[in-house]
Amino acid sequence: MFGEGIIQGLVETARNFFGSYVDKDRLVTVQYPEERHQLPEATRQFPFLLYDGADPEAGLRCVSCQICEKECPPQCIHIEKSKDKKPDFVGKLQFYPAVFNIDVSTCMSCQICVEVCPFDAIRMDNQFELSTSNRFAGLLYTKPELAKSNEYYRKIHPTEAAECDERRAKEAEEAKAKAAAAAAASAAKAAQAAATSPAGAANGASGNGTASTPVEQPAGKKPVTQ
């Protein structure tokens, strides 16, 4: 029959039209804000800062190499090194920002920074509600601001967060193996250099284990001991 592919059609688009507002499986819309789509985990907008702990000062991963300053193409993060040192995860003692700053207007979220980072130190985000009046200190974000917990880390991207705690565990495992078995060998040399010093040669001597005995002399003479 001529027209019956395209009757066909209208019924079609009618059906999926009309059950567009019925059926909650095809609803194209959520009532944003009270209802929100769950985000997928590799989602990301802008960076931040991971830290350890319950401190966000004491506890930053950053060290200041400055690597992802010098990597980011829009140039938008500032890093101001500090003048003393603090210990970092495994106990080295590590450089640490003064100043760290991320300018968000400029920011082009391409990730870079964290693929550079080789302390884990810094990651994606993925909050987008960041909307503001002030066009100019209120996107950019300072040191405080940028700092987040490792367990939020884990929230928004857990499976990306367990690898890097695993790899971290690992690394802090194999640094303390290390750290003793250089103590280790430390210690043997010490002994050993002890042992082939004059003194040690001497002391070695000296208690040998062997007794004075007294040799016979004649008589009107003092024993004479060897």
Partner chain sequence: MTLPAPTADQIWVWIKDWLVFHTPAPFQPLASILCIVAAIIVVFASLFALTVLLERKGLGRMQNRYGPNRVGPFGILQPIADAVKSLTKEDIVPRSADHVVHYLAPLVLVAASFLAYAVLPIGRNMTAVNLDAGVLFFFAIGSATELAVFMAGWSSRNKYSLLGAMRAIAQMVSYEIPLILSSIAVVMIAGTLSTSAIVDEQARYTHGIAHWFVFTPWGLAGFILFMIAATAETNRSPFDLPEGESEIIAGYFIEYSGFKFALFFLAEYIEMFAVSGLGITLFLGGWSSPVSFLAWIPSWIWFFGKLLALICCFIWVRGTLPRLRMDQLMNFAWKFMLPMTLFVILSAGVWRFLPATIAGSGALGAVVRWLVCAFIVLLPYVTLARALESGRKIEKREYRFAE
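C-alpha atoms forming the largest set that superposes within 1.5 Å between two forms make up the rigid core. Residue numbers count along the first chain shown, from 1. Everything numeric here is computed off the predicted structure, so don't read it as measured data. First, how it differs from the form predicted in complex with its partner chain.
Taking the rigid core as fixed, one finds a CA shift for Gln31 of 2 Å or more between these two forms.
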Second form
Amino acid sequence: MFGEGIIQGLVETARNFFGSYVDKDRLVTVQYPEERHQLPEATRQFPFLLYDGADPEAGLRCVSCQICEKECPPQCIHIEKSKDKKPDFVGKLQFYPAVFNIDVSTCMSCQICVEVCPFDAIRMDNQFELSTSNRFAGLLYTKPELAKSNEYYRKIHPTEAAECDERRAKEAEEAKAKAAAAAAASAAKAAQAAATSPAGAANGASGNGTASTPVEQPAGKKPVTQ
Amino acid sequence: MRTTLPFLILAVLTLAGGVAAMTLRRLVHCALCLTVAFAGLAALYLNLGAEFAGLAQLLVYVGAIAILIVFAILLTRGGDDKAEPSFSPAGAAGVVLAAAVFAVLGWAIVTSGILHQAANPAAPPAPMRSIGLALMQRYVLPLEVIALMLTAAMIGAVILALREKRPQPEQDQRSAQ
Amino acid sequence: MTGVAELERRVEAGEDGLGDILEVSMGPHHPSTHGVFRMDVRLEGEKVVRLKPVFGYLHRNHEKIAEHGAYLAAIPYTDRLDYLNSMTNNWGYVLAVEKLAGIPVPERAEYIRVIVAELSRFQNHAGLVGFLLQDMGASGTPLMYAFREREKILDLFESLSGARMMCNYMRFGGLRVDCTPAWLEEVRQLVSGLPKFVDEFEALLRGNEILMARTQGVGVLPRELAINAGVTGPMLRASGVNYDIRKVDHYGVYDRFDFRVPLGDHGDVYDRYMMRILEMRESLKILQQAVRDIPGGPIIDPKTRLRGLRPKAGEAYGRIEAPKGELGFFLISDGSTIPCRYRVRPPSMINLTILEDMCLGHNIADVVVILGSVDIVLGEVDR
Amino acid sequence: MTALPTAEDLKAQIEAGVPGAQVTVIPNASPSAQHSLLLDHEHAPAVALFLRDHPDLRLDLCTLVTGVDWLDTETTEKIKVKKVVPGPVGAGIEQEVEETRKTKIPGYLEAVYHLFSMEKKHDPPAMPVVLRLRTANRIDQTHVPSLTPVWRSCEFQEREAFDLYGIVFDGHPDLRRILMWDGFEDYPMRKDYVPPADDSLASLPFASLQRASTKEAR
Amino acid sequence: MNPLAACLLVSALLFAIGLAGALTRRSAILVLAGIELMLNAANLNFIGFWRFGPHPEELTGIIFVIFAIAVAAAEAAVGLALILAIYRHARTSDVSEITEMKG
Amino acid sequence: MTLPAPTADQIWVWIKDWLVFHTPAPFQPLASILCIVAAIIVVFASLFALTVLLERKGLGRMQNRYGPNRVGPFGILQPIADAVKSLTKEDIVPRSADHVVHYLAPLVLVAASFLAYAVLPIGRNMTAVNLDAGVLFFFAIGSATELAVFMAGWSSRNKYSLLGAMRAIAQMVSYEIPLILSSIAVVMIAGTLSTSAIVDEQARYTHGIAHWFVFTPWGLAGFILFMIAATAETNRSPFDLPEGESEIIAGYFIEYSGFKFALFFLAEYIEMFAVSGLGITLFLGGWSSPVSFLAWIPSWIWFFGKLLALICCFIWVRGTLPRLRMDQLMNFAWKFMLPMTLFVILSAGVWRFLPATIAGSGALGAVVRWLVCAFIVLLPYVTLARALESGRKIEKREYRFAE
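We have the form predicted alone; now please give the form predicted in complex with its partner chain.
Next comes the full complex, and the chain you just saw is listed first.
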């Protein structure tokens, strides 16, 4: 009780004082607007909608199945299904969202929409500077604001995007093979048309009229590890 | 040697403080005005060249007694507004008595003739060293007596202000649960 | 000390002379109530003669929300209970669901759960000690040191789960994503550096005479009262009760690790403070072993239905040792996809039960310190 | 570590230890197998004390107290009754007709207590002893005895059950609202709770996004 | 005006103010304050006589004032402690209400 | 009258004399006073700005942060930004407050704080008023601040502010005693109450080393006690109970905002400089240099250098220590500080009357004197520390673990 504890504390703060000038481990502050933290790949902020190719309207992966809308814990997603259909990447005709809104002010960035989406259509963005002077309309993101290209996705989450692309390529391949087999069995004209559709993640063949069955939501495929 | 302007200003300040202290409604205001009076007196002492006395006055009266009074006011709930009857016969008698005392004193001063007498040449301000020496040599006995009395007063005040032991009330109910 | 009953009578009777009783409402906005929390305090001088905790300012009926959504949808909400420890909250909830639905968990997932939970415990305790000393007036220095290390742990959480605080990482049957070897290496490196931080932290204030004078003998919680009042966590162990759910329940894979449970003898604020520091060291020990022994394999049981889980009608109570105490979840299923009853046992709310008992007779400055040592997070108290 | 007696054993022990106590075992079909004991109101505090102080049980930690709301349920069963049916010619013919009969089971509120022993640390470890107290109905007879005198830890949680479910705990030292404000009228955790119309969310422009109940949408 | 006379007049006036206050006010604390003012008035006299008296080098006036201040401090401490004790007992500091000596 | 040639040491004196010299004769005394007052206000107000910046930067670095670095290069314009902010903020006065007293309190506080500088020798020939009873003046003026604090706390009509004011007054009154007693040792040895004379007494050199009182055992102990009491007197951490942010939020100035709040803030720092300045004057040789070969550095640089060093110590302590509790604070004042200062006075007395030479050896005499006086101070320190430990039941604890 002679004040040695106090002295020890003073020595400790002095060490930190001088240490902060020489030791990078001590002075850890990132001077935010000028310096920026390297965001980890896993970083998630708010959802966005993926589209393939160049046209956000045509390439939008979302088929308006409304699973995310149902599963969203804070109920911040609002979808209205389209009247008509357009073909998806494997050429199947699907609905698309006529309206797709996300209320970012309510969204709690939980990523559950991404997990439950069977179509790889919704993903998490890493943009966090979303402040706006309009607290209502400014934070209600509509389809044009939400749609981001697959290239962008590859840029912000490279590993995840590569996995996703691979999976989709495989699926497209299988679908193509299936379509080819079906076409070979039926008519040469249809097979020809199917062959024109580019492989990979690009937009499904336009004007493909083969698959006209109503939308079947693939039930089994569940993204376990994103 | 005439009465100087600073003296007059300080005298007015002191008297005003005193009057305010004795007449204001709120006790805390009274205490604050009393402090002004004390400080004014200290300044008067300084003005008259009694440096040590003035500073001692400031230290003791403003630093200690005023604080004591303020504490006493707060502890006796005097800080709250309490209406005091503005006029009472006893009060009027007090004022009359005080006025009479002043009349007597004033009459004595006026009739003594010093009013128009030429003043003695002002003394040089007392050097600190000589006050110290006086206290330690000529007045050492009174000094010791005063010291003893201060100690006694301090102990007495502490004993007075200590709370009487209240009978210990029953134990708290909650802990029994 | 004048008894409460006597003072109550005097206040009611208007005999509050001598400036005896001063009623102060500490909070809901007060620098040291750790959120919107209020204490109705009656003071005699500066001595507390009555103290009633008032809360609910942050109440958002978490349980009702969870009873409206699927089992999966409740997980992100548990993040927001004790928002400093989303990982352990997740774990408590998924443990209860796993019990309710009988879902097995792969071994690797259990190891990763231990790693993130212990990291969480470490940062919680470091932060708490910082806040406690801040409440004591230490100008934020210990708090800043604690936050410096906490940031490193949060960075790890972010690179694993995508978010720093609201991790939403665990799933019934396992985890959402696997960790990479690089991440484990980062954990290993961090864990090897953290003991130095704890040493520095202790050097800063452990032997400090002012700290000892402020905390020793203050807010004593007797052993029997602690047990009876259902106090759990470091607070209970500071009162000398050997009860750590990691040891008692053998949940997860805690059986496989060698660690000790620190116990205090006095049950005062100093003991509670030291419990946290000692537990930080034990957490580091567990972390070292977990990172060393982690097996390979899947991280989630492949048969688990995350979406549309329908447990058989019945109920289950699952609990874990969260940094603040026993965090339990009680679920009743009626066979549908939505929990019929969802209930959280919030440790910090129940630990508040004896706040008044600890504060009575102490100085108002002690109230702040005692409250700090309880370690409350209002998100969890109010839910 | 001593083994925790099964629910049936516990029932027998309680009935032996507390004369007159009526205990019903309520089985739990889920994999957790945490069966519970339904107590009668009159003997509940005595049973609680018995469980707390019994040398082999020492259930000193009452960890979780909560209310549960069970709505009125209707069971429909089809029974065959003989009835006179007007025949085509006017005369009644006695005929066997299938009729559905509805039996209404009145709902009730339930207070659930989860007990552990800090001293004994029973085996299996994570298995609580669950006590239940039921109110007579959901409307006016919502009283159950308070166990706060036995376990202090019930104090805030019983207040919470009172606050959110409206279960009145007789014998609770300080039964006030705890999470909702003092002037609040309703019990928000009840299944049939309807939020007041002047919900502040309704004024937000995007209230349309908020559906009234997720259940309906599902 | 002669400065000594001015001193004396100010002192007499202050004394009268203190006296009036001590006699008229009903708060015991203000009564004490009035007495303090009277003491101070006397001190001013001492200083005045020392300053303008025939033997300023003797310092008697100043020494007296210093002693008087010390006594006044003691008096204030004891007096206020008394007021506190009485207040605790009688629940008032109004001198007109404190009529009983018996405890 | 002619002016002496300006030297670096006397440059400010020269400038003042030059200014006064060029004013018309009847206004010369007034001009002189104005010069001094203006200089003190300008210098110490800018020191305040500098200190605030230093404090925030220093605390930041101690806490591994940058501190303010956004306004101007390295954040040096931060004090100006702070000043603009507090000047433009709304001045909120509680409706039930006593408006006059509420208004006066910060003014009285600032005025009293600034008055104390009148007797501080901030350089050779640079004492504003060379009072014979300078030290006494300092303490007499300092006691006025207590009243201002009370005025602020009482007039706000807030429970927290009243609690804060009561705390502050109790603390200031208690710590004034050790503050005065520890300076009495210096007054005893120097034989004067005049601050300039005390500095002159210390500005003598033997073997090139100054006769600072801090180099003696009683002086060192007295200096430490003086600085502890000064910390308490100026409500700095760890004695910042009157503000007690985490307990009573801001204490007596909780209801002040805008410029009045800034005045409280200013007064607090001004007081801190003043007390530190007195500490320098009494124990650290005022404006004198510690060794004779550095005496060419201007005296005012020495003074402000020492002042800055003390300020840094204040900041350092603030960045490290938690706050005491009220009863502990009082116990510390009466049970530790008061007896210790009495022993310091005793030690100073012994120092004064012990012979400087023993057996004809000056060196031996000096060593013996040093040791004896150190012993007189150390012995009660050890005893009191032990008593404090056993009385308060403070202990270092060991903990047990369950496997």
